Amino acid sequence: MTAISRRTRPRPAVGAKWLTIGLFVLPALVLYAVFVILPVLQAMQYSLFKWNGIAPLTDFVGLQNYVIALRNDVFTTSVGNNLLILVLSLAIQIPFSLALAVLLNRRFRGRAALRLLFFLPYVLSEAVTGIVFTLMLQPDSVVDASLAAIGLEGLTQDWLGDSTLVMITLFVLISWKYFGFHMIIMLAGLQGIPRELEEAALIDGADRRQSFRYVTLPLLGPTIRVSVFLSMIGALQLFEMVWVMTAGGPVNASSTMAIAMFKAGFRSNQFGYGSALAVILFVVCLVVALLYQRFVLRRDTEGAITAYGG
């Protein structure tokens, strides 16, 4: 009787099901179209004109703005600076965050306070952080005075005024700002790994280093890949702290793609050229995201969908 009643129970219409889904998704799609897709399309349109942001769009130049951008030394320097921050972040910031997460995943007194202390820089305003460090790094200010106080006067530098040193200085400060964010992500991943697996490896004769390398690290792989992805996109879109501290100086030595775009549009009133830079930055980020999704994150997403479907 029960089986018969289950077979004869009416199922909801397929049309009603999709209508319900559409009604729930429609507001988000509308907001996404208005605030993301439409501005991108407008930027693409403006990039084809020589436009000062005020006059009508009449001076059509085609792809000339893109050609100028690719031949512009300031923009190529900006691309190089973004790539430098990206490489240094992957080579130094991510491994450091991972090592710190592994350390703070162990049980010892005061680890909660240390987690809070290391995560605190991430919640600070980038503008405030940039202003504070700009003041501290001025000649004969806090940093130089501290080095002199411990007998290291020879290490004092013009930290933000030396074109060969400014990007390294900015990278250190950016890493200080964001390493806590990646640490928390990896710490969450570590806490999701059952301790029984590591204990089983130790019982089978592996030492702690082998247990971490062959058990913990592979299981933490999806978390690391997500953290790497966020670090890459953040490095390509770098703007706030650099703008507050150096505005791209000295002599454009610390300029990034976003700063070059901002200066072209809002400082030089070349909104057509600035829109071309914005489109280039958008395409670069989109291509990186799609390639990373296709070749790196695909296995993780497919595994999650399979597990959910099962």
Second form
Amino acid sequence: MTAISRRTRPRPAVGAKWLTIGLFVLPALVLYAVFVILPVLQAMQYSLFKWNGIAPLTDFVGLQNYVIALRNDVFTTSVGNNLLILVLSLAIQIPFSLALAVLLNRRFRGRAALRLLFFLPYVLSEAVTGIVFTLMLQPDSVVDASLAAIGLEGLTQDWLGDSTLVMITLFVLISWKYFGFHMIIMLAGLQGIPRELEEAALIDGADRRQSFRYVTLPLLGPTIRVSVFLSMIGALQLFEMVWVMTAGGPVNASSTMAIAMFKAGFRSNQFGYGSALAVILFVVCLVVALLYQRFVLRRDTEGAITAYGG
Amino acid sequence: MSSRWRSLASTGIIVAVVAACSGGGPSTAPSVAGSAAPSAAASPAASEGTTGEPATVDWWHITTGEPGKSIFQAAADAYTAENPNVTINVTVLENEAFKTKLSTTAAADYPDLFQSWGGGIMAAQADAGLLKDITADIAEWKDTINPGAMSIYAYNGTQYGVPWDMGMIGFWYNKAHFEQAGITAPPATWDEYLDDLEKLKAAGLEPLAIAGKDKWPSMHLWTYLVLRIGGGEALSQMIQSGNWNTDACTKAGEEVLRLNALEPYQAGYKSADYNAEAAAVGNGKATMELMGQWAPSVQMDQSADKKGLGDDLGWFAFPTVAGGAGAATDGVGGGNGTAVGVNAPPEAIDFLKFFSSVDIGNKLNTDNVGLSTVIGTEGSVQDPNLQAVLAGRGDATFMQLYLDQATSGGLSQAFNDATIALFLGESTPAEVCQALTDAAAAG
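So the form predicted on its own is up there; where is the form predicted together with the partner chain?
Shown next: the complete complex, the earlier chain at its head.
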């Protein structure tokens, strides 16, 4: 309504600019408010009630759902699993993707084909990937048979059934799915670095390793930091692949925060408690994202954001 | 049909409070006279002729597979042909979509007739004022339905729905494997059963298939042990009081440990889902599984040749436990029914009566849509194994609805979570009983 009334009256230039911006942003803003902000607020409201999703919302319990969550072994195990995947991703997946990107940034025959091949897993849906790997990891199925065929019968395992091994199995598969994505991001970053800089370093007497360490890597910093950020958020929100492959089992050994949340809500019909888990997950992601923006990404985004706002 | 059964089976898991007594007479009977009869159906003739005014009945069901879907539509068409004043709007929904849609439907828009499994979720719907008390409306014809199945759709002495399908869980086994292991007859006692598992194991077979990922198949095994050791009354008492720190619960757990010690489960059981379990039996790798009446069709569907075990498939009831209070005829079972929404017109209940006819029941049986609950349809079941299931249901001295359906909320899921930890060797019997008691207290 305000938009219309504004349009009918002439406005100063600054107002017109904001009106234009407002009009263009409005549809996205409405969608965002209805499908993101509102549900988050609703979840916050539900999380203060004991609610089965059927009866009216009347049993107010304050913060009790949060207390139960933090004392619950399954939830703490889930948080631990999320952190495990996060640490492993940063320690193994990101460096691996970087190494591949550097390699594929060189000129050689078949480079495009390899880039495509490595990116391919990312294109598959998580559910499809999960089902295919579940079948391959069954006893005596593809994985075990392949190991046996090269004389490594001794290494066959109950890949998804062993509670100490299951998270490692899942990590390998998640990395397999996402390394291509991070590789492509870093490849794009590498291609943005002017070759002249490396050449200059080489002319100045630096060897290839030094040129990479002191020229390429610092210039690739912003890209790596974005990749790390996406990887962290992905690790915290981990759900689909795990749900399809193990549903958090055996006996919660591979449960994650999102899985604990889904089970509480849609399996146990404890929508109040489930909402509390959802809010915790939301807060954790938000805090991580804000801290990372504040302390790590700031130098990359500084000019972009501050100039615009000012 | 098999995919429907599978989805029912695997989602039976989300649901369900009502100890179901069968054989001994319906527990709802005494309340018939006392409960308040809805105005329209107060006179005896009302349920027959209803009002004759134009009426609309909204019916949501989840029988998406053929031939069930057509049978349901044909029933609605036949009824409206006889009663031109009535319009039946049939909405066919996939299982998960149905649950989502129902949970977001306001009381005023609630369907008049809809799919129900009875038990805990139905009780929660009744508590929320979403269901109609049909106790008086169906009093005249309720005795035409299997009383045990009927009691699953009653809550606090009030009838809220009518079942159209009801089965019982038992062991489905490979006869050829039994022969191979030199077992001549299915075991009658738990000790014999464990001996047989050893014989099967010694013959190089995988005796028993369970599903560590889906959890509920072995939960039913544990339920049967509690039922055989403690008896039906004790089990009902545990459900009602929420106190699972009982002798029967602990002893059942100890029997599971005896079972575990034999290492009878199929390869990969810890991460297997129900389909993988059914495949293990259907492909002739594992010898048996403890499962409901849908087992043969899922085994067939999941087997490599899509044929399953055929004539090699046999069925036997859960064996008795020495010194236990439970009878060999006590069962664990469940099925499908139709609940009546709070706004339902009398015509909806009249249609329900029509739908509960012997003719339609026979059709459900012959077309393998379910095991009809209508008395007098037993003869139309052809498959000898399903006849055995039906005989088990008919002879049942006590019938317990699947525990995860009979209860609701956190306790429902706790049955699966606590018992699977026991089967996977990550929990003790005492811990299981405590976990269930805690879950019951938390609600």
